[in-house]
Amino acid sequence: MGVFLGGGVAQASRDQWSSSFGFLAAAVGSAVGLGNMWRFSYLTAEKGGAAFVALYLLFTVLIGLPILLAELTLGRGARKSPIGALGHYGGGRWKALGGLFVVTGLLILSYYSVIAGWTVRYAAEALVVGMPADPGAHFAAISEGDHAFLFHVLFMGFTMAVVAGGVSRGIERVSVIAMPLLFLLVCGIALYAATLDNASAGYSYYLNADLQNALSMDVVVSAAGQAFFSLSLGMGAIMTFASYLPRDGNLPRESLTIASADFGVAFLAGLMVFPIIFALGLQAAVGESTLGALFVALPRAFAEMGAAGRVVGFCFFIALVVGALTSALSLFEVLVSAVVDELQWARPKAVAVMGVVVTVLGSGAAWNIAVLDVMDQVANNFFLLLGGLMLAIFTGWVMKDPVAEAAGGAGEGGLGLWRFLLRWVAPPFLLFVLWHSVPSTAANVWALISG
């Protein structure tokens, strides 16, 4: 894609993406994270295979894409972080919604950095000493405590260093290298996995078409939730990245590109994970814990593959590190951009202060994995859904003319349907998912507090 020439209303002091590819690499990186590398394939295998994929794609079109385009529209139009963007279009009372996005980003990054720290450690160990002989005991030993905290600090330190460089000289420079590398690693491992004996059994398990299972209420809720979570919606990351865009970009096309790339990585991840697990007869290790499968079952598989497993394991965990980093950069930029815009702090000060805040808040998750699990449930099952619901209502019903704002550089073709989906389809679906997810989340929070 060509180099951006700049927008007509650009603020002289506000950074911009230097190219459309740079923006798309960063936006796709925001969406592609650890959830794509395992959660999608795990849910696909457990909840109806190809039928679940069809539901996921349906909900991506009906819910994910409309809200993704809404975030792009608000960010580019206001050229401000979430608090300022919502205030720009809705007045002071709507700034609270922008504040919710910032709080959500803070909460997610604080524990996400702990998980990312695990991936860094596993990648380093795969290179230096190979996979652990007892992956279960190893994960139990390193997933909480002083070592988990140390790698959490290390990962946050690198994230801070990149974001301190700004959008074009920091986040974009890393993203344009990291995202092609991630695609190459995932494709390479998937091709290698296809050569293994009994790989076909893994494909059959992954892509089974269980229509009866897929039409159950639990699966419908899971597919809707995955479509929403996978695109990093409801946390202001895409909105913040869009605030650095010029006015002449085609937002509907870019939203479709982001969603397609996000799905592509998630789908390919399943093609690399399940053939490896089934080729080595470890399918029984795929239990209820997604993290356990990621950090226990797969390392066991790599260990049993011998020398080849050491190489494949290293590449796999490097891919996880890359996915974790690109997502963390977008989350941290939400916090930094909000502080820079609202408090008029210089970027170095904002990076330093917010980096310390995230690191301290994440220390609870680093020292107690039960805290991490509850933080994840609260963020995913409540904050993200609530933020997305309110954003759909705001863009569909409150914003004066979202169609004209989104049309800049693209024309208004099809945008009437977009507004219809924001008004009449996305809110009921998100309310439905909230209704089913909040009670269990509240029970888990209470169990942690009372226990």
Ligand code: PFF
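Rigid core: the largest C-alpha set superposing within 1.5 Å between the two forms. Numbering follows the first chain given and starts at 1. The model shown is predicted, which means the values in this text are computed figures rather than measured ones. What changes on going to the form predicted in complex with the ligand:
- A movement of the C-alpha atom of residue 316 falling short of 2 angstroms is seen between the two forms when the two forms are aligned on their rigid core.
- In the core-superposed comparison between the two forms, the C-alpha atom of residue 112 has shifted by less than 2 angstroms.
- For residue 234, the Cα coordinates differ by under 2 angstroms between the two forms after the core has been superposed.
Now show me the form predicted in complex with the ligand; what you just gave was the form predicted on its own.
All you get below is the one chain by itself.
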């Protein structure tokens, strides 16, 4: 992939990706993360296997991809953080949508970093002491409380250090190394899993559709939320990254690359997790799947595999750490770029202040896993879907000539379909999903508050 030769006029002090590969690595890094490995596997188990996977793929193509291209288009065109970008194309009132993105980013990063903290701990333990003897008790002990908070602080520290380095010298440098490493690890573990006895039981659980399940609204809502979360859509993360792009990239092609890599890693994650779990006869743990199941069932499987399990376990948790870090970079960059652009703060100050805010907000999730679970549901089944709905309406109906902006001087072939999907498919679909998800999400929030 070529190095950008200064396409377009860069704003005086605005950072820029140094190569197209660097941008793609960072954008794929944003998309590929805990959502692909932890969240995708546990939802697939909870929501009935392949039917959920099929719906998730369908929503990724029909709704996710068009909104991904919308975010790329708005970010690259305006070269501002989402608040500025929406103001640029839509006037002052639309800046509020950028404000909603910042709130969503705060919410997601604060609990995402707690889960990422668990993965850092598991990776370190795999290296130093091996797998826990009693994974259930171990997870209960480390997932809530002082320890969880400590690892959350540690992980936010990494994230802040990288983002403080800036876009090309911080985020890009880390992503170009981290993403190839993650792909290698995930492919290696999936291949290893294929060699296990009884791996086929895992594949058939994963890949056999239970169509009756797919028709439930709960599965539809979860698959839609997952499509957004996994592609980092609906909160301006991809838009923010695109604001550091020069003018000359091919956005439709880039959106396809990002979405394929994201789905590919999620799919591969299923190919590593399910065979391993079934090979060791731990399917009961999957059946009663909760958000902690993977952190219990997999270490148990790794422990039973002896020395090989320790190595595979270490690689697995390192892949999770790497994915979590590159995703957290994009979540954090949304917050940092918003205050850098809107309040003209220097980057170090923005990183320090926003980092402390996220760390403090995350303490609720670190001390109580039920809070974490509800934050995740509110973020995915409400905020991201609402953000996506507003973005589709904005780009499809409000913005002038989005097709020309997306094409950026290149051919406009296929972009008519893109606009059609943004206008007529994404908004009614997202409204419908929100209509169904709001009552159950609100009930869960209420149950948490009322104890």
